[in-house]
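Just one chain is shown here, as structure tokens, and it is the form predicted alone.
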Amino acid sequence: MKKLRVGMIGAGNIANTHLERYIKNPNVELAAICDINEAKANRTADKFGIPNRYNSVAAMLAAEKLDAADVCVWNCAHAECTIAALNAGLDVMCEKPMAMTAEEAQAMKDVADKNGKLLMLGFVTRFSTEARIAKDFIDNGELGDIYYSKATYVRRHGNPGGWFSDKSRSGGGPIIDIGVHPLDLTRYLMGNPKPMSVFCVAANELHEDRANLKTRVGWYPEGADPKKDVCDVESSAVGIIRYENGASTLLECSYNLHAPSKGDNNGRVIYGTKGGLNIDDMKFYTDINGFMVDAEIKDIKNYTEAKDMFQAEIDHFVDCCLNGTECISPAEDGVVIMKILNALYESAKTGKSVDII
């Protein structure tokens, strides 16, 4: 089988996470990498045995004969880098969030369509074992008609600082960074209903206090200093998304919140007319013989489709590129999620409900 020649755009943390999976796929050749930080590009290239290194996307695309690109850069550069790669005739994996705005996201999709190329979004939680089992339950009708979900990703003290807390580069804080994961996954499992409106309240009360804590909790990008970095993003937010089919999702996310210390407090729950499913602890809630029953789904590690979610994501992208397999994380879903994210921020800013057109 022909190997997929991949060029990595970006050399930071998520790029390294993807590269660790690419090298495990026998159908991939890691041909090149680029990053505006040449030292970082060289370190990452040395680590993964990538032969060709560049300090710009343009230079890499001009010099290399590639089949695909993986975009893992600051959110503000997603659209520019993705469009350049698509126009060079490459299939593209773009890390979430798709872009800074829905308009940028739509432009990316339009370019992919015009060039007849694949644009896949890095909604990695769709590829988790828990999500696969949840979809199996839903597809078999165990939950009935789904009408409500909870999408929670709460950090007690987890503002990464660096570019993550600089709105000009990130587009926002926990809503666009970590809230997007449960928001996308719940919508995906609900059958990707069309969003109609959102209402959101956001706070930025704790960033300064938390920067002075004596313990460092959470992950920080290279060079980040939470005491000195620009921090103009929200610290926490709660929102409600209403869909065209009458269903709704409650979103709760935070970088800093006086919440219980249980690591990252995830909570992704799907509610249907026949049962509810907590995707994090794999518990199913229903009624049997007139009694309320809680059932725990056992031994998920031995589920026949179990796989590290990043490996499953990268393997799926490679399969789509080489074999034309239908993508389960397409650009159109990224555009819709960007519309929701933009509306959440607009609602938080105005204090009013925002319709999504």
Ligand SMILES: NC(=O)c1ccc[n+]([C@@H]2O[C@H](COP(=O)([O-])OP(=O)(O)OC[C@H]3O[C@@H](n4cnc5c(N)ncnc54)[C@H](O)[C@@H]3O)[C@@H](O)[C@H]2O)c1
Contents of the next structure:
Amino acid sequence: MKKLRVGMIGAGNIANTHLERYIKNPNVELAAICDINEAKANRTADKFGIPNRYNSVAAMLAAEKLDAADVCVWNCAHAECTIAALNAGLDVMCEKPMAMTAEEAQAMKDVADKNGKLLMLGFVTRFSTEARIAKDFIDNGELGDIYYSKATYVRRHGNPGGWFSDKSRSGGGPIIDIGVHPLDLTRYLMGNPKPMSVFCVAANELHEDRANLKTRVGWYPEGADPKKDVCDVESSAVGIIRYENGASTLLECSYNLHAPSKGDNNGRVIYGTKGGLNIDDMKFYTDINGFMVDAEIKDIKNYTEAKDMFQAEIDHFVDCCLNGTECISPAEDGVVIMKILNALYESAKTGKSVDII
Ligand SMILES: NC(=O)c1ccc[n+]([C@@H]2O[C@H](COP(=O)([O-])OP(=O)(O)OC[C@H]3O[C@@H](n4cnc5c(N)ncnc54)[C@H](O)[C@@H]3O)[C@@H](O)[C@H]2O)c1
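Output the form predicted in complex with the named molecule next; the form predicted alone has already been displayed.
Below is the whole assembly, all chains and molecules, this chain first.
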């Protein structure tokens, strides 16, 4: 079978996470990598035995004959790198969030469509075992008609600093960086309804207190210094998204909050007419025989389809590229999520509800 020749764009944290999975896929040849930070490109290339390394996307695309690219760079460079790779005739996976704006996201999708190429979004939580079991329950009608969901990603102390807290490179804070995960997952499990309007309130608190805490979180990007880095992003936010079918989602996310430490994904719940399902603890709430019943889905690690979510995501991308399998995380969903994210920021700024067209 022909191997997929992959070029990695970016050599940072998530690129390494993806590369650890690509090397486990026997149908992949890791051909090249690029990063504007040449030392990082070289270090990551050495670690994974990638033969060719470059200090720009343009140089890599000009020199290499690739089949696919994986865009793992700062959010501000997603559109530029993705469009360049698509125009070079490659299938592309792009990390979340799709871009900085809905306009950029639409332009990326338009280029993919024009070139007849795949553009997959790195909405990795769709590939988790929990999410796949939830989808199975929902597809089987166990929840009934879904009309509400909770999308929570609360960090008590989790501003990564570096480019993440610099709006010009990230586009924003916890809304666009981590809120995007439960926002996408709940919408996906609700059947991808069309968003109509949003209302959002964001706070800008605790940045300094948290920068001075004596504990450090583990995911600061290389070189980040929360005491010195630019920090012009929100610290926490709450939003409500109203969908065309009458359903709604309550989004809550934070980098900094005096909240109980429960871990990252701490409240993704889907509510339907027949039952509610908490995707984090796999509890199912329903009525049986006139009584309220809490059930627990047991033994999910032994689910026959269970897989590390990043491995499942990378394997799916490779499968879509090589075999034309239908992508379950397509660009069109990335564009819709980008519209919601932009509208949330607009609402937080204006204090008004924002319609999504
Ligand atoms: N799916 C997830 O759970 C997850 C987790 C972390 C990050 N991410 C996403 O992955 C992306 C990268 O995040 P990260 O944590 O790896 O950051 P990082 O800072 O560790 O790595 C990003 C790299 O991109 C490079 N870069 C920036 N602009 C470039 C350009 N134009 N061309 C080539 N290289 C360029 C930087 O030099 C840096 O090495 C972001 O979009 C982020 O939102 C997703």
